[in-house]
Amino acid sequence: MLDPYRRQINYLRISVTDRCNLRCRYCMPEKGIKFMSAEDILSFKEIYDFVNVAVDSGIHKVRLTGGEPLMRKGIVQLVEMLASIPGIKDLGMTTNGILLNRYAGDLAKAGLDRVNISLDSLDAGNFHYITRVGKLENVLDGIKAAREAGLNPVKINCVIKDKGLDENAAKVKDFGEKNGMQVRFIKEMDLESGVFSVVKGGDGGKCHICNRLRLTPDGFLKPCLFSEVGYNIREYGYREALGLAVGNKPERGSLNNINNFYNIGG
């Protein structure tokens, strides 16, 4: 699939849920937020028959985010039914890991290919105040169980402030490298100001050779993170629906007014 830009549209990233298991103060209000409701959220099924009419269309990778995306009830189920689908490359996964060490074992034998876990800092005490409510300790064992279990490269999402370094993304970048992880750094962005950067180590921001669409919880496909537009793949179809998406793919992304990275997957 070719956008108006001549750029090939070819990874999709689902996110399969809204809820998280933490507070970050850079992505969710510390009471939380008014979930979406259970009838609202795409059901297995539909999200397997829309990924099966996307590879068809020349998707090649998935990538399953949230919210939280370990905190979808069977989630390792949707991962076993998405990587018998003939096509798929790539099958990831990008999770806080609290709950990777219950989980890394059954969602290698399904069949996810690898994770990128968040981590922005190696201190317990401010990984605790930048989550609210997280413990460091279980990300670690998270990231532990990744390893063990087969899902490489583990690659590791660190958000930072400025587009330097500070102390606690050096340590993180020093424990990647020592443990033979990729760390990409994403700096703080802003929907609703269209804030983004380059990712550093990874190809988030370069919009001149996005490939990619986003699949939010309650079946709206999106050309873009900082664009409001978005296709109910309900209400027009899968086909076109994705038509569309590719269609009005925006040569850059500006601002976002109507979505929260908490329920479009970052």
Second form
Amino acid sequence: MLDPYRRQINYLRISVTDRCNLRCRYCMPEKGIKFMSAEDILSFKEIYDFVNVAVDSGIHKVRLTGGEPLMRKGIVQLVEMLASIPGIKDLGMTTNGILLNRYAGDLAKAGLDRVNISLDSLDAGNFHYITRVGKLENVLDGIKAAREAGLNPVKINCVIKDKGLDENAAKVKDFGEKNGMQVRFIKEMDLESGVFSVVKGGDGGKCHICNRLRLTPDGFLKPCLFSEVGYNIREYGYREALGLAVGNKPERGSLNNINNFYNIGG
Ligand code: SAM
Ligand code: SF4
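With the form predicted on its own already on screen, would you show the form predicted together with S-adenosylmethionine?
Below: every chain and molecule of the assembly, starting with the one above.
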């Protein structure tokens, strides 16, 4: 699928839930979150059917995200369903890693290829502060399990402040280097004010080569993270929604006051 700016759209990021077992300060408020209601959340069948149509239209890379994707009940089954679609060349997941020790083996068996694990600090106290509730050792166990399960590559996502690598990020960088894992540094973004920048070590934030669409847990297909445009796939139908999202992909991101990182998936 070519968009109006001649970008080849072949990558779909699916946020499978807006729930999360962490409360990272830059992503979610501590309290008062209005979660989507159960009947609005896409079923596995709806996701599977939509992805089939998307693959038929040229999508070949799919990533599951959230909220926390491992909080979605039956996630291994969804991975298995998506992995069975022949046109998907690359099936990945972005996770906070807290539950990965429990799931990595089953996810790999179900056909997940790769995983990005979010890790902002290797200091247990700082990690707990940033995530408000998280235990660092759970993530480290998750990283180990992902590698042992043969998920490949295992990459680390590290959110940094504007000023560059602080002590936390520098230690994550060393950890990645010592263990042969690529670390992607993502500058903290703000959807409301439209503050975003290029992801170091990744392709995010480069509007001129952006190849992505995003599907929210409640079925809105969004052409851009930093835009309020979205098409309800239930309302428009799968093929029509795809055509609209690709045809209306903005040249570059601006701002988004209607989504949050925890429901659009970053
Ligand atoms: N819960 C999973 C996780 O944390 O990896 C997946 C969803 S999370 C929204 C996806 C990515 O977005 C994570 O790597 C997270 O660090 C990043 N993220 C969340 N809020 C952000 C923000 N305000 N600016 C930049 N990245 C952010
Ligand atoms: Fe949850 Fe991921 Fe957001 Fe942290 S960044 S609160 S782990 S969705």
